[in-house]
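Have a look below at one chain only, the form predicted alone, in structure tokens format.
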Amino acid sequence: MHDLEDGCLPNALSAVITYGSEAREMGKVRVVLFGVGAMGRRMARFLIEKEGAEIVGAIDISKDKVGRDLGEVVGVNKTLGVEISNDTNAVLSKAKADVMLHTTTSFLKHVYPQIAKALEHGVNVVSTCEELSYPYIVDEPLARKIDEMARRHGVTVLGTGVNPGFAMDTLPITLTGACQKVKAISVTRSLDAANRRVPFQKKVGAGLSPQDLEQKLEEREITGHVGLEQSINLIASALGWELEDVKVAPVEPVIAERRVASKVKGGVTIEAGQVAGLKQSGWAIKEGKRVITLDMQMYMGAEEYELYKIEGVPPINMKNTPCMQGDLSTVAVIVNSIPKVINAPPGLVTMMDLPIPSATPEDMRKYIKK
């Protein structure tokens, strides 16, 4: 909680308060995990080793996780003394947390009740919800409601990750800082799904027939990439561009021309003629011209790279290969955002409202403002 009017300091901000000759050192940053799925478990393992941070609660609805110690579920060789619970209020009431790391779903209307609980308990939120990265284009009244609630309780809410949140928005925005003029921006992110975890391979339809993929797309069982529209609007907002139109093309299947085997244990092996994955693009129009183009490719056997092209003065062309590893980078962006969110003014924020992203390799408390 950021509101200090009543003389109360949040746990993570109780830094070296002097009473006469006595001083009290800052306590560790207290973290609650909401969601102990694949991403939540990765965050837990990282936080367990993170100096200056402490996991004080874990929430999940899965019956095979509730009641078990978090250390057992995430696969570390020790008991953490944190029991996974499906009672959000009970966990948040007991934990007295500084921040909740939220990793459940991509869609704003589904995460709102979960995030609202944290706000009611005066807890900051950093979420992987893609639509939350720029929620005003999804449901402006609901986004305003989250913002108002966060301000009322003196806390901050951020939706972020590697994409959206960094690779296709924050990073290209930062690159424009070296330009006197910017006419157009394009970003291509190409992922080899063979290198990714099994749930990701299934998420992009790897191994399905084209007919089966079409059905799963119609039933919304497979959605493609969520976040292109958010990234486009985040870029435009940062540059002060008023867009005439934003388009996101339908998901397109990539059909394998050869056999491709997964590079991870238990992964999918695809044959020629099967779905290798997906591709999708989005773009924005300003003054009749395409000024932002984002191209996302996610399929088995794809070349791994991120390509940034800024048509400007001077022009910038940069390629990163292999591309940022999604799971590792998402965990990094989320955890590295904790101090910036704690330091930020209350409300619903985007990555553009915070200081430049940076790693937190030292004790987490070192990055909290005194």
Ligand SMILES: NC(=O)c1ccc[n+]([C@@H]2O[C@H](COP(=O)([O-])OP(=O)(O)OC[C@H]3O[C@@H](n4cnc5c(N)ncnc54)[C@H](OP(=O)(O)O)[C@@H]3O)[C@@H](O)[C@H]2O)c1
Second form
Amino acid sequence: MHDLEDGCLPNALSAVITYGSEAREMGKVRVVLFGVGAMGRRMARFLIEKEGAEIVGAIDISKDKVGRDLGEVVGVNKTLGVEISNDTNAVLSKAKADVMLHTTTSFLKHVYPQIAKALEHGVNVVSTCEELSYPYIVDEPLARKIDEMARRHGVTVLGTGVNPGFAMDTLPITLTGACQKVKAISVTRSLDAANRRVPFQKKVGAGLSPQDLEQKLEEREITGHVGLEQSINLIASALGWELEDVKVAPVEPVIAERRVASKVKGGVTIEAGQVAGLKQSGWAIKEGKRVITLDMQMYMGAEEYELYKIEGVPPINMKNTPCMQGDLSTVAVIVNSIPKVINAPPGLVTMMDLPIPSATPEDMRKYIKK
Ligand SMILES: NC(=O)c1ccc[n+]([C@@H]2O[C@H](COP(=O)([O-])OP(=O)(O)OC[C@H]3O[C@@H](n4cnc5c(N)ncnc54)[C@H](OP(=O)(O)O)[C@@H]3O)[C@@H](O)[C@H]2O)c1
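Can you switch from the form predicted alone and show the form predicted together with the ligand instead?
Starting with the chain above, the whole complex follows.
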């Protein structure tokens, strides 16, 4: 529960509340979007349809979005009366939001000032920022500062998404719950970039020459997947493992052996010899042995699956195919986390601090415990 010492319930939740098993009577969960890019737009479309939640503000810096109605930008055929603004303080002061869904960048240092503003306005935050999903390994003083600010303002901050946040950490961690002993865990997530949106195909270098990819990697215009270290540390922290070493190998190109056409409109078609996408792996060492291995494969024409192998008592081998669709699942994990974050004690939390993840198919207010 949030700290209610000051006698205030968070913003809209302060309406009439009926405790017990009956549905609560209160205002809808008030949501501000910070970032109206690929993910923010998908979250908006999902939330517009969602019972018990309403979008009360939208923030972005992009010149082609600021000043426009959110409904128009996200492509629903109606205006929502929410104008996208680049003035964070003005939006947060007016919105009286319960939660801010934050989708701008992957890096803790960049997101800190954006998240700090929400905290100052007493607004909970759920963010797709990969480094925020386990931020202490990135910048411990900054993570502590966010934690301290969140506690002071009585709100909660979570970094999550499909990966990091679910497919390569929360799900395998949950599987270990059925094991008496765990010696080692490996997860492979392999996804076919031909099925993914065009910016994703570009993000994995599909269609580039190997030389051009090398240059883009050097210039950090292409970074590959961010979050393997976060997932490894989430798993280790859940199991109480003290790791001797965590390594993430450099991003490896996958070169096409055949022509592969995009399955989405406007996407890339690659020829043999061009870059099909990327492979990345990370692992952790404990007592001289590899105990966690994560393999991420994302290229045009890849087989689609997630494979979970737990070497333990009993062993667990589980394959999910096709793999979880990243965009759909990220929106799901973020929106489904809203009530858990609102219900959580104040502070900077990880997925390991919250109750087991679950969908929110009913009215969002049903899942709020206070
Ligand atoms: N954890 C996960 O599983 C997961 C899943 C999906 C995405 N992600 C991450 O989530 C982030 C967002 O993804 P996306 O695909 O939505 O990215 P995107 O399409 O680039 O959207 C980001 C939006 O935020 C805006 N923005 C950037 N900096 C801002 C600032 N300081 N203030 C206000 N708005 C700002 C951008 O504007 P401009 O275009 O003008 O820069 C853009 O409209 C990425 O870092 C991505 O890697 C994580």
